[in-house]
Amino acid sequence: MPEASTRPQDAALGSGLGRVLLLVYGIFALSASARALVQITTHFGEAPLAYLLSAFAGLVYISATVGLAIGGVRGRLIALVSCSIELLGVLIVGILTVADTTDFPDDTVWSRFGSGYGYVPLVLPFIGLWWIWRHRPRA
């Protein structure tokens, strides 16, 4: 009889870090999808881009989750990728939503930073990324 598999150790369930981390990633990977489906159903043509942008975010909100649960290499990658690119997100859309309001009429969950989500959206890659180092496979 085969032995079932088991998880990865740099899997984020693992610990109680990574369940807190995985949980918040969980969290936002929700709250964005859902936003941007109601932004999106309900009033589209009023700011195409935000609304866009809000649904880009669910979607990598909710790879960095997929990848954070199930660990190991395909984990690390789809995690490693979704943190790199909700930073670069959350940096440019920060800086063009500061610099300019009138593309953006109306609020993503990286407006501003995540100004309205608590900033939450600037520090999350950055502890994303640090988890996904610290518990990189050792030589």
Contents of the next structure:
Amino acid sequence: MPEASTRPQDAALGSGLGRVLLLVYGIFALSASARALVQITTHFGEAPLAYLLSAFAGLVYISATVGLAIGGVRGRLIALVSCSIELLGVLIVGILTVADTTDFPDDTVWSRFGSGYGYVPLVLPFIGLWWIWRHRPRA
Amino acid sequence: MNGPLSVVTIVAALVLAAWYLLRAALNRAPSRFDLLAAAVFSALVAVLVVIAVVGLFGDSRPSDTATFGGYLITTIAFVPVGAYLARLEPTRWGSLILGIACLVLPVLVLRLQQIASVTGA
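To complete the pair, please output the form predicted together with the partner chain; the form predicted alone was given just before.
In what comes next, the whole complex appears, and the chain from above leads the way.
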């Protein structure tokens, strides 16, 4: 692997398990963004908050994917912030949608803790954070 | 879209997924047979998608045609892309990639069925 010398040690692209993680993150980046795009372009007026949240979730997944992929100091920071927002997002939106449906008339990836996506959105930020923690710089 | 072919596709996907996950658990890289199975399965999915596209020109067009088309493109491309990535990763993780691809596919087919069942008047 000639490119290994230029790629940070903790870049997820550099290992098999990391590539699988990136694949799953990529699938969610794609599906959340595509969903938001369709919702916003076709019936934005129905539930602006939920659709903006969809778009935001899509952006968070994209930045988490990129951060995990490139690694290094900057990649770690991007991934750490994205995965933390992702975790808070799925928990807060999950609690709000379970407790009260008035503010979320339509689904997002994070609604009801991601039940529409097999609860993978609930598990994914933990795996992302675990990845960052496991590849923390050794003192 | 709700015919027996969809059921066959979903069952085949789940059987293949179980096989690939077992291979990954046993620390096996995707073999020629595994990749061939993915190719055959891709052909099955392609048949399903072609039938769905032909159905679009019939009288029961889904009301959300754009989303349906997007899902059709994703569905037909998903396993081939997974197999391509698995070939680039000749370790146990390649088998896991194939397994995940086969787990996502039933979800895509179920979503297609959902969208197809809403036919605008």
